[in-house]
Amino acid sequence: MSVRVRFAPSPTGLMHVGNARTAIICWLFAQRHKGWMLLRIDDTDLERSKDELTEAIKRDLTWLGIGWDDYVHQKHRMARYTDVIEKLKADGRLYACYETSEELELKRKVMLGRKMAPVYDRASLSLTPEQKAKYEAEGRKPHWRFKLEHRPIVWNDLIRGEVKFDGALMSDPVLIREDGSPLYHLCSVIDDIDYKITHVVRGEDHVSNTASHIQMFEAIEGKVPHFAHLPLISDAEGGKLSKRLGSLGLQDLRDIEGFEPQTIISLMGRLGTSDPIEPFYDVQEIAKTFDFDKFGRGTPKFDAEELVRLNAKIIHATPFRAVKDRLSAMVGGAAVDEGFWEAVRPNIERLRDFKDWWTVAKGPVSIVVAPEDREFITKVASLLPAGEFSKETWNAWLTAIKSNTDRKGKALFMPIRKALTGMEHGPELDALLPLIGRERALERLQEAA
């Protein structure tokens, strides 16, 4: 079977870590099986859906490196939905209901008070034509429910295993609003049929929806796809994701936090699986090992600090050719050579950190040396080797310093580092000195003294 999946975001907000995870998993599964992926924009809610948010979703997916083989807007498929709706009405699977939201809430409270499941009682099925006409004369417009068959609904979920529902214990879902617009459930099923989707991947909060969707597939005479319901992610302490983390947008992760796309895919592609979370510079390597059998049913914990650790490891494995243009743009278009990148890369967690090290090497830097170290700095400046600096310069200079002063350890190294860089940590001085150069190093030492 050729794998066909879809990612179906609603353009009512920016992409966040939750729906990015679904997109990544759909894409990895399709890549693993050389399959096909649809980007479907679920924009039947015309009031809340925004074109600029659609473009933001496409931009975020492109940044992640996630492509799609076809693209569709639900708002452009209304004629198709109407045809199916009319058929379901004619078949008796959609029926008109006239209860107000207040009346439905009262019924719900009464049933809960009687310790009964708040299942819709199908009262509208017994309405006479005269009763319906009376309601409509009062200005009531019907909403339409899908009539579930009262029988077992069973499927083998790719993550949850066998799942069973009893149609008799479920409420008939509302599929058409009072204004005549179709809800997500029916549109999604029609699209999955028309685009021959073989696997539907979504959160476990959709499990009960899937039970009713299966009967919709059958009512429309479409092939029921396979389902994989992902456990919802929690925060690092195991609680519900906070607003800050749960709605952390990809735009923020990219533009504010400065993470690489491979970092997001490395974490989200393995989160909740039996495979270890590890950095992948080439994300196709994750796809090669992807398997729904590796997903557990437990709640995976999303730790934002894990992104920082993964990002650093990915940066450390990133070749110069992959970032050359970005680095140059970061420093105002200046030419950056591979040697500079190799020297500072081990000290970078995010690519944007490169600019700090460029400033350390090229200046200006703020140099503050303790008064008791100034005489020492004057001495080490006089011992600075002549000629162009190389990686061997530091050891030659260090040998001279040790022979001509009584300092050692931190008391020797720290004042020199602070005088040269204005910082207490960073790349090894043997790598950093050639980047600073003799003239600039001498100027800084003299300033510090």
Ligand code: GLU
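Positions refer to the first chain, counted from 1. Source: prediction; values computed, not measured. Rigid core: the largest C-alpha set superposing within 1.5 Å between the two forms. Compared with the form predicted together with ligand GLU:
- Smaller rigid part rotated by 16 degrees relative to the larger one between these two forms (C-alpha superpositions, whole degrees).
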Contents of the next structure:
Amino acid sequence: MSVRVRFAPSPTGLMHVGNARTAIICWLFAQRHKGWMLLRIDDTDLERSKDELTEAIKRDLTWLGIGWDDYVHQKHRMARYTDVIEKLKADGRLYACYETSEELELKRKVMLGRKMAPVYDRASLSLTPEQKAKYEAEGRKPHWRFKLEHRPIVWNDLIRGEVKFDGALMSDPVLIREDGSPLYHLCSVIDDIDYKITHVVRGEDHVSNTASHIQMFEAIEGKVPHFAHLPLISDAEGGKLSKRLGSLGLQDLRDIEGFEPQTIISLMGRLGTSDPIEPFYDVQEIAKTFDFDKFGRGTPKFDAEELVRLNAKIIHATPFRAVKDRLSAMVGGAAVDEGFWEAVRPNIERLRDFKDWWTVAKGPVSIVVAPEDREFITKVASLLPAGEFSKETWNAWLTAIKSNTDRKGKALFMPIRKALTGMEHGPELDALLPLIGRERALERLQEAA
Ligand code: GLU
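Alternate state requested, the form predicted together with ligand GLU (shown: the form predicted alone):
Every component of the complex follows; first up is the chain already shown.
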């Protein structure tokens, strides 16, 4: 069977790590099986859905390297939904209801007060045509519910194993609002049928929806896809992942935190699985290891610190050609050479750190050295090894400094570092010296002295 999946975001907010994870897992699964993927924009809620958010979602996915084979907006499929609605009405699976939200709320409270599950009592199902006409004359508009069959609903979830619901213990879901617009549930099922989706991958907050969706699939067409419900992720302390952790929007992870897309994919593709979390520079490699069987049912903890560690490892595996243009753009368009990248790469956690190295090496730096260190700096300048600088230069220089001055430890290192870089800390001097070069190093030392 060829695998067909869909990622179905609602454009009512920016992508955050939670829905990015769903997209990543959906995509990894499709990649693993050389499958097909639909990007479906769930925008039936016309008031809350925004075109600029759709664009932002597409940008975020593209940045992650997640492509799609087809693309559709639910708001453009209303005619098709209307056809199905007519059929379901004719089959008696959709029925008009006239309760106001206040009336429904009251019913709920009464049932809860009696310690009963607040299942909708189907009062509207037995309304006579006269009673309906009376409501309509009062100006009430119906909403429509899907009549569930009162029987067990069972599926074999790819992550949760066997899941059972009882249709008799569930409220008939509302599928059409008072203004006639269809709700996500119905549209989603119709789309999954029309696009021949074989696997529905989504968060476990949809598990109870799935129970009623299965009956909708059967009522419309009969063929039910496979389901994989991902456990929701929590923050590092096990709390609910929320806006509180501010920077969890994908845009922020990219633009503010400066993470690489592979970092996000490496973490999200492995979080909550029995495989270790490892950096994958080539994300096709992680796809090869993907299997729903490896996912546990527990709540995985998302630790933003893990992203920092992974990102550094991804950077350390990044070849020059992949970042050449970004590096150059970062330093005002200057030509960056491969040697420079290779020298600083082990010291970089996020690509933007490159700029600091560049400045330290090429300047401008402002050198300030304490008056009591000036004589020492004059001395070390005279001991600077001759010839082109290499990784060995620092050691040779250090040996000469130690045998010609009485300084050691911080008193030796700090003035030199400050005289060369203008900073109290930074990259190791052995890596730094060849990047600064002899001429510039001498200039800086002389300026400091
Ligand atoms: N738009 C829904 C959501 O973002 C889609 C759920 C689904 O995948 O069916 O929760």
